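Have a look below at one chain only, the form predicted alone, in structure tokens format.
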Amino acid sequence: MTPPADLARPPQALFSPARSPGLTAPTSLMETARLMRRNPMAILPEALFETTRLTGPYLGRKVHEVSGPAEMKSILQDNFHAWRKSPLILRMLTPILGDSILTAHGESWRRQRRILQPAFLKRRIDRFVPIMAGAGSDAVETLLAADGPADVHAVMNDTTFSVIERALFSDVEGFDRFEVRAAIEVLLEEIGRMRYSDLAPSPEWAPRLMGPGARRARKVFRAAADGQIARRRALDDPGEDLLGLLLSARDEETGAALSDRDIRDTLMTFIAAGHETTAIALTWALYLISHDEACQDALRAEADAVFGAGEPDAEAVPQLVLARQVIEESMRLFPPAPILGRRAVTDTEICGHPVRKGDVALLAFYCLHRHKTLWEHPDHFDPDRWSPERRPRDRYQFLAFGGGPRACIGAQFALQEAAIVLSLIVSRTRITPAHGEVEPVMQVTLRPKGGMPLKIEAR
């Protein structure tokens, strides 16, 4: 295995991107709603970067804002069954994702998790390496073809969509892939758009109204997915792509298979969660290394040593050590899901502090990842902090993929894809900033406001 480059440097040599400023004083309910609609990051208290728990009143209950590893573990693992996803997030996701692994609870979630887990074993993920490498090479061509600065965010969205599309469907016979892709983009935009009505204390069962465009897009996607599922079921061999794995998967405890509706909702969930979050991680990684020439040079040297002028294969991927460290550091500074909401469904506690049924917990991963008591120079881009000697020992100090039983099932798929694409881009290009600071805005995921223009030149 190729040893990672030594990137240990003094703080003054490290790039420090601006972070979202926190609230320094309490705000009214109306002002909080306004801030959340504009950018939910704006409601995070500045104190959460130094303390680990704040509690205050919320519509007759309490909101518990947490940013410490022990508090995260208490909610996500130790008292896992006492919490459910917030009604706000469920109202935004369920009309599009249905009762999928991302939105389900109780036995429905446990059953889906058991059935889906084997699809993400390493030996199965490895077979998608050629798809990831091909998409990375296509991304290089697109970036170099840009007239002026390239919108890296848009290109990374296209790249990761291409990966998940090819991984889900080894062929696209029977539907118009461009029509389906356009429909999916409309649905992702619908998920990310927060309305004032979403912030009202509505019952969890109350449906979220969708506009006519989103309803049409959902119909297009569901018809295409149902058609693919029916076509594959009619074949003797369902195939070895993700759709084939879903069709052949069985519950180890009961022998039950996923229903057609389960599979359709899972396909949409994989697209929404597996494409958007990886694109965001790559976008921020490219932004960060555009300000760090030494890191770019080290990544380039690693890629040259591992796969030269070709493309990485499954055996080469574990050798992309620095590439993975850069991805992890970018996800620390800009976690794709920076805030997570939970609601207590029974009386419980957070590290010994009592919580009543109906209370809300706000898990501020963004504050956890930049906490002044947990990280050395927390606002600096320092990939070396992920070296074996320095990486955090507490798994709840870094939660880019969540934690506990509901941690992201596709984490290794995403990390492998991101390392491959990043290495291919950096091995063939030189990246520099197109302008100054970029504002992170949360629209379910943490996106760069106005896109991410960067200057891309051939190496």
Given for the second form:
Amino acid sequence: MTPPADLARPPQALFSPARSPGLTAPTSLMETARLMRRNPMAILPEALFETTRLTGPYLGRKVHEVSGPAEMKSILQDNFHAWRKSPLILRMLTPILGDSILTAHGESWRRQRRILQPAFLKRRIDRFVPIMAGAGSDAVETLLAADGPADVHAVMNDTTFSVIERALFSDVEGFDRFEVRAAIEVLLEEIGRMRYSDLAPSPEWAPRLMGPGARRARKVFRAAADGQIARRRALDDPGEDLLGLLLSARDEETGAALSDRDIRDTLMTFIAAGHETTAIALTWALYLISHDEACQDALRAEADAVFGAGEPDAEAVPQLVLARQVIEESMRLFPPAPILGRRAVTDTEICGHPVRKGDVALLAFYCLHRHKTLWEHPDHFDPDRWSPERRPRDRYQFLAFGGGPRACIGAQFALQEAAIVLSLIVSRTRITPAHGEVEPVMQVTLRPKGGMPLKIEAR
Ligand code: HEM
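Give me the form predicted together with protoporphyrin IX containing FE (HEM) now, not the form predicted alone.
What follows is the whole complex; the chain from before opens it.
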């Protein structure tokens, strides 16, 4: 196995990207609603980078904003049953994803998690390495073909879309790729667009009204997914892609299979949860290394040693050690899901502090990941902090993939994909910044405002 490149450097040699400024004074409800719609990052109090819990009033209840590992563990793991995903996010997701693993709770969620978990075993996701490597090589060509700076965010979106689409449906007979992709784009856009009406308190069961475009897109997607499910059910062998795995998956406790509707909602859920998040992780990683030549050189040396002029295979993936460190460090600085919301469904507590049923918790991963008491030089890009000697020992100090029973089911899939695509791009190109600061804005994920133009030249 190739030893990881040594990237230990003094702090003054490290790049320090912009940090989303936190609130330094209390704001009115109206102002909070305005900030939430523009960029929810702006409602995080600056104090959360130094303290680990703040409690304030919220529409007759309390909001508990937390940014410490113990508080995160208390909510995500120890008192898991006392909390549900926030009604706001459920109202945005449910019309499109249905009662899927991402949105369900209680027994429905537990059953789906049990059935779906085996699809993400290492030996299963190893099968997707060629798809990931092919998409990475296509991305290199697209980036190099750009006339002037390339919008890396747009290219990474295409890349991760093509990976998840091919991992879900290896064969797409009777399926109009372009029409389905366009429909999915409309649906993802619909999920990501927050409206003032979303911020008003309303019962959890109240459906969020969708516009005619989104309703049409949902119909197109559902018809395409239903068609693929029916076609595949008629074959003797369901196949080895994710759709095949979903069709043959059985509940180990009851032996039950997933219904067609469960499968359709799961397909859309994997696309919604796995495509933009991974694209964002790669986009920020490319931005950060565009400012760090030494890191690019070390990544290139690793890629040359591991797969040379070819493409990585399943055996090469565990050797892309530095690539993985760079991805982890990028997701520390720019977590694709920077804030999670939960609502208490019973009275409970956070590290000894009482919480009443109906209270809200905001889990500020962004502040946890840059917390002044947890990290050395928290705002610096330092992939070496993920080396075996330095990486954090507390599981709840880094929560890009969430934690507890509802942690991301696709984390290994995403890390493998991101390491492959990043290594391929760096091994064949040289990346430099196209302009100065970029502004991170939260639209479900933490995106760079206005895209991410970078200069990409052939190596
Ligand atoms: C870098 C990429 C990714 C990031 C940062 C990410 C992040 C997360 C986070 C933070 C959660 C927890 C949400 C919560 O507790 O409210 C989550 C859950 C989930 N993710 Fe990911 N994810 C990524 C990639 C993927 C991929 C590739 C897939 C599938 C192919 C996926 C599928 C899911 C699903 C199904 C859940 C819900 C799990 C449950 O509730 O049991 N994610 N993800």
